[in-house]
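Given as structure tokens, the chain that follows is alone and in the form predicted on its own.
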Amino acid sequence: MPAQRTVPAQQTLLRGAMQRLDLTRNAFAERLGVTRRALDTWLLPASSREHRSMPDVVAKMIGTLGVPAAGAAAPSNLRARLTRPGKPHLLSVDVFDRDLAEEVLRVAETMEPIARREKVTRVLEGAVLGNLFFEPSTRTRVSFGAAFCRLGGAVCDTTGFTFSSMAKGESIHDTSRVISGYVDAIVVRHPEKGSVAEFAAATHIPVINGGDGPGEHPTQALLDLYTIHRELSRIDRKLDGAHVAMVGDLKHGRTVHSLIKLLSLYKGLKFSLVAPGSLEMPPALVALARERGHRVVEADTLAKGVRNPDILYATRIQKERMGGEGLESYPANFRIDRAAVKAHCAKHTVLMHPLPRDSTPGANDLADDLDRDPRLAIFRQTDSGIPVRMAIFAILLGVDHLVSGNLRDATWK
């Protein structure tokens, strides 16, 4: 069998060893008695012209180390631990504990050679996604479908109030149930807080939580958690005691307010909260974070808050969601730069953002100037976005089990 065959399971089983070790790159290769060149290599995709085939004696070392070999088609228990019985929606990242959400990304990690688009799968064919989004998008709205897709299925779209029947005065609950008799899974995104829970409520097919208006975006938090463990895995960092920096409105960031709730899962971390006045993160997320034992603190510049950390997570300002409030106040020096990040960032820094990042001229948004700097990962991020919701749509479906047995090599380049 071609080299090329066994990438995939040969990066699950690394990066699955290194998840459920709780090892960096570096003191994984350590324990392995191998160099983190070596190692490196064999991480790589197999398009990679520096992609290496890892030794059978390596696979057999791991083995004796108590990770389970990558590839069993036993069926998981993930969707009984995920949902409620006849429930099957993820609608808030509330239901996370920490070995949970890591499991989920190990699903994620074997979804990978998927997205890269050198594997093919089918398990999710004659299935259909209701793409429901009643306010602008694009990443996302592409991103799952585009996911639904990559597994076999096809998917049904509709965008904004205005070419829906609730421009007609449909009610929440009559749009659900008679949209769950065409599809079978639902994506919504609307702009009020709650409304994803009330099409959840009326139907009994799966249900998943697209964005709420300044409520949650769990599949954004779990994609930026994906993202954030792969960063910091590659500069030979660890999640917990980590120092991550939220920047921006953080009153009306449903990204941020999903992502503090399960950073928060890990151990001893430092959150520096900086926002203007009157966009401050909500205090129930600040109290949440400290009654688990991390530091935070909260402040109104950069100058003041951001000082050297592992993540800096900056965030667009939510004109969309703001009566006024906070517009007039918003400093220009929010503007996460080139010199902002040299003044108050590390070498290390992994700078994220959710997107859309505002590129107007003058915008107080991540700035185009570091677009080179490879310490930007936003569109690494944005790449997490299709294994991560894979791997949530074959949960909720039941299929995560039988995708390793149900790949076959793509046929285009």
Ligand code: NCD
Given for the second form:
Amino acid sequence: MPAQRTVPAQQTLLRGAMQRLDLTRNAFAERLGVTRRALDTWLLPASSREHRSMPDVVAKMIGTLGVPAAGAAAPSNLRARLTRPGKPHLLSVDVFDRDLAEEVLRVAETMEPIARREKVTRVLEGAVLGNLFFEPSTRTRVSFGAAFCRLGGAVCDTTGFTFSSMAKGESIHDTSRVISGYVDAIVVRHPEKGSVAEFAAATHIPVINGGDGPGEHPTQALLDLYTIHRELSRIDRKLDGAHVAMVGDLKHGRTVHSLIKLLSLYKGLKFSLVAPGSLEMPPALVALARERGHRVVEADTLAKGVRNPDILYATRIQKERMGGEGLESYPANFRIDRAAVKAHCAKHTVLMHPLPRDSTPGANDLADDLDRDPRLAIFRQTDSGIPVRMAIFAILLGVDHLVSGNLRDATWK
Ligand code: NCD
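In place of the form predicted on its own, the structure of the form predicted together with N-carbamoyl-L-aspartate is requested.
So here's everything in the complex, that chain up top.
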């Protein structure tokens, strides 16, 4: 199919410019000499009734602000920058500095029209993903698979130990070598910390960590960062200097382990870390945030620890990592419901959660009485999984520069 060249979507251009110039929406509108309302309508997806096309003169003006156009056709150096040591894997967020993380998120922006099903691309046509999940997963497994398919690739899945040869005693090394002969990239989720790195050591094809026990979850942290930028931009705030509260099982929750490292790449944050006594954030991660100049406050109740944060990131208690211990000590006042939000949060506080949340009656998790609250960003957060994971695949497989030149309109309704 011949590739159809398209002008980069105006949303991508606008968001990229705002991010590179490090301006909030209000400040960016002012710089362009337009109203905030006009800017908002240009940022809406083309499918929205409120959407407006940006006048050419504004696009030209953005060109004069020293912002490179998104989607330039030259190969990017992102793959090389993610390649460490000598292999294009994504195992931990330790590989990122702020610049690299933001460049990956800019690639994710370019994927938005595809993620929204307005455009189609085939840049990964012929490529196959091995999606190996040895621990429960719904959104991570499906969104990795969907992201690969939306780039034009195909996906082979395996779930659980029971149906894999690991149940027959096969080593991680052997499984990795075997699968590498079949596919072009591998996503692995495994219950042991460090296991995905072991998987990666046995292969030369890209391996992405989809969660290694209580270790890391780098793609979740990237999509959380992407969501945080978008949510803060909407309420005209910036991440530098923001107040982020993390609440729940901070000891076993791999999403917060990766997220605190990524957020620590920014400047002057305040972290409120709220966990029951036995489930605190690992001291090494608290120390890292402090070394990077952030203020960290630890508390064991919401009342002591959370006061009007910009972001409240709630987590699920990781029962499966506890072998029963610690469950009784998970107090009811860790339930984040309408009353708790009213008592501890501000009008602008963005409410996040990596999901799944425990929705069984009486669970001490994010409650569903907040579902109609516009501050609740959890489904915008899950939606972000597609463009962010598409960006990671495109970069690791060296096609990120080809996407904007390989778009056509989606034909289905
Ligand atoms: C999280 C995980 O698996 O670490 N879920 C996810 O990937 N979005 C969080 C959890 O299971 O609680």
